[in-house]
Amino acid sequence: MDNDKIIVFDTTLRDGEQSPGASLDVADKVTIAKQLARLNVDVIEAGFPVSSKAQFDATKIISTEVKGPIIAGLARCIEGDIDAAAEALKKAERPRIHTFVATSKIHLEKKFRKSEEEILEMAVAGVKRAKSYFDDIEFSPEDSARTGKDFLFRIIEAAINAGATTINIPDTVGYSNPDEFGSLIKEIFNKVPNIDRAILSVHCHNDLGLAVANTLSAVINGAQQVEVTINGVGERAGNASLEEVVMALKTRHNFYGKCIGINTREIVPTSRLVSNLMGMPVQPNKAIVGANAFAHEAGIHQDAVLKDASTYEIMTPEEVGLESNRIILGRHSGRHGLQQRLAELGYKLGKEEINRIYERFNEIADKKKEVFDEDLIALVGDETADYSEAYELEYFHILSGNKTVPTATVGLRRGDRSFQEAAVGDGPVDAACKAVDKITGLSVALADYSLRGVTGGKNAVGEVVVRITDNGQKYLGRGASTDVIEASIRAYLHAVNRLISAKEKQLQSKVEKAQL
């Protein structure tokens, strides 16, 4: 074996199935096998044969149908369950039985009531007959981290005397630390003397949050397999990451000194495979694979990223499957975020027309966590007119009920000047606008309404279109916002200051005649 080359082990179809609730079927995890064919992990763990027929028939099936890897089953010391990993695996192109057996004290007393010399002869016994039906066998003494030292060296020499051809040491319970099973797997290398005719592997979990720092720990010292699952799933807190792992080892190479053979960019569409047919959400902020992983908001950061990304992204996204970073537009993002944003929606702005534009998206940045780009179409559609505006919105205020008279005071400017009116009408939009009329002074006809969510979600924006008309003439006015009260005033507004607009260059058209 190269040894610089890392094999990496996927058993998130065995140890990470086993997360409570995520039970998957036969033909999901021949699909999740495939992918880990594609992602091109060295090993895959199919399942636990003897312990149930489903678990059988999906090892029989990846074995016969998914090419490329090892393919392993799982089996207890026991002789029905490596007959059966046996029975399950015959077909497969490169076949390994993992065969275990627990070797720590509280294990031995409370779960086996077994002498170590029992659980010695059992795991020497279970390995040859593993070997029997297959070259490539993988023993693991469960609990190794919580096992005495020279008990642990003792059953690992043996197992590679009896046909082991990889040992695989587990922190079973996720109890370990990283210096300690560093050293651990320092002290393997330094105490049995027949182990470097076995491939040593670590199997992590993650109770105490370690499970990765422990597998890096365990590389530095000399691990040459390591055994992870997809988007860390596993039993209680889970396993260690494989898209963490993977990436630690790629992108801090000139620190590990260590290669492997994933394909990496397909690392996120196998996340997403599964997390979607497990239904075991990938939180956002998780490493390599969260929603948030390449997602940038804060004006700082985002400004710097669109200079050169790798003033805060330590990988690409295109590395890991991902077509690129996110620049999120939120309350923290600045003017340069939402510019570049602008223009790639094909917006090619003013200062004035961005500097109104990004006051508005601070409003909406404040109402709700993310602005999306139908939030942002709809606000240059709002701000960015054709004409002066010659009231601005300053506030407003409604009071209404299914028992009280809906009245809306409304606040706008002009100028300099401020004016502020109080209406009531048949409901809260009535009232305003009535508001608004009293401002201004003009009596215009509601054409027309129409309100439509332009984005989901209960925090959505919505965008008002109406249609006014005075003396037979129709002005379109448009507004959005995450309240539809509001978003309903600033259309009205809007449809009101394009009749203010034409008026006025009505009355200076005819000024302009007057004095030729």
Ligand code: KIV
The other form holds:
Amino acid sequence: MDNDKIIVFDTTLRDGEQSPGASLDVADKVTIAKQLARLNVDVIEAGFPVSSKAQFDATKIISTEVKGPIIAGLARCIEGDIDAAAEALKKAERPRIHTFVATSKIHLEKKFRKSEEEILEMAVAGVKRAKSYFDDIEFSPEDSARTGKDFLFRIIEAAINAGATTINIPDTVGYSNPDEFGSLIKEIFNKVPNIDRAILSVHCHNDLGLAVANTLSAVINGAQQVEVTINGVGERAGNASLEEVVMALKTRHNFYGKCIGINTREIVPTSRLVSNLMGMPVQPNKAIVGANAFAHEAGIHQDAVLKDASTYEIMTPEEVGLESNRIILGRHSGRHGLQQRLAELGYKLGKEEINRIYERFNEIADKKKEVFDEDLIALVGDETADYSEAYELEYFHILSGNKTVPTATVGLRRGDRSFQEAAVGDGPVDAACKAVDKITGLSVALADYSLRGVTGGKNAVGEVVVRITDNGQKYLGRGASTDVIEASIRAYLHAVNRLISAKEKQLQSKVEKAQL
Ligand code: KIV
Ligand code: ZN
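Could you present the same protein in the form predicted in complex with the ligand, rather than the form predicted on its own shown above?
Now the full complex is given, and it begins with the chain already shown.
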């Protein structure tokens, strides 16, 4: 391998999807995986196939449809996990099984009640089983940063002897700090005799806000692969953010001396896509991809940047794909222009979806003179779905005020049938959701509701993200409109349609099983 190349392993679809509140359906995951391929990541961790049917299906479809990057599937060092990962990955051009077992004393004693020898045996057996399927095997001693070093070195050596080609060192609970983590990486190189037969990778969590710093410290000390997520999403406080690690390596090439294969111009489109599909807004001051990352407020700064941007910018907005983020469609834009812009933003959509979005786009373009990328992304959010028989909003009427009982009348269509119901509620949104419930016959809990103006101005598009729960399962819905009540109804319907589709799929699989 090229000594200067850092392998970028993206785990947005696996660890990132473990973010509280982030739930992606299979179609969303495939959309993101295709965009990750455009970003040119080296490895996409597509999921944890044994953990659910949706994870298995997503890994399988991504393996079949996404070409270029290595596709990895996670598996505990357990036969069933490894077999499921191998099955889901079998169509991948370049499959990788990523198998792991916890190695820290605290996990051995409290989680497993197993001895070090038993864990070592599990690791070796897991790697060997994975190796019986594919050549490319990654092994992670989970909670490495809190694992006793002697045992850590021993298990790494054994995993490599069993066939592991990548060894990943996770700071699972974000406990380490840059000096300590860098030294650990250096020591692994010095103390594990066969380490030259594997790639050394790192995977840092952000509990103390040090994930990126720890990752970069590992790179300084020889790590060859970095495990990262878009926008730093991930379990608890998240993982090291791809855009921060990548842009640090690129901007400070003079310091790190490492190359990356990432197409950095795809960073902002990927960030927006992930934020939108996960329903997780990016904080404005987030490095690289936040709305303010390239905004200069102070007059002195603005003046200097106009004279020469390098006075206050260490990288250019264009480099991270920000150049064409403002408009740029309007009332006179055609379907083709819309489709092309959406493709540039990472959405490859079918004819029917484009037609639906074009209809909504025209409604918005009639109200706003200019339609921005952010507006488009919000529109796509509630007009694409992986179900065919969905309820669609036909019309609504709201009666609301500070001295009246909020009342909503909602008209929906499903296939060629039309429905109408009216309801009262605590507010206009509540009333409208209740009217929808009367039509669908479902009674779901609204667990989360958020509204944000997508672009500035009084005629801005408002985007609503809701999460509904049914039997402990969460469904996310997005809706966008210049009318916030309409955006709310659309978001609610989107989530309800997903719930209905999931229930129908469950029913269908029960029927199929019964027929076997
Ligand atoms: O954080 C962690 O330890 C993990 C492993 C499964 C690699 O995500
Ligand atoms: Zn992790």
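Numbering follows the first chain given and starts at 1. As the structure is a prediction and not an experimental result, all values here were calculated from the model. Here the rigid core means the biggest group of C-alpha atoms that line up within 1.5 Å when the two forms are laid on top of each other.
> With a threshold of 2 Å on the C-alpha, tell me if residue 119 counts as moved between the two forms once the core is superposed.
Comparing the forms between the two forms, which are aligned on their rigid core, residue 119 does not shift its C-alpha by 2 Å or more.
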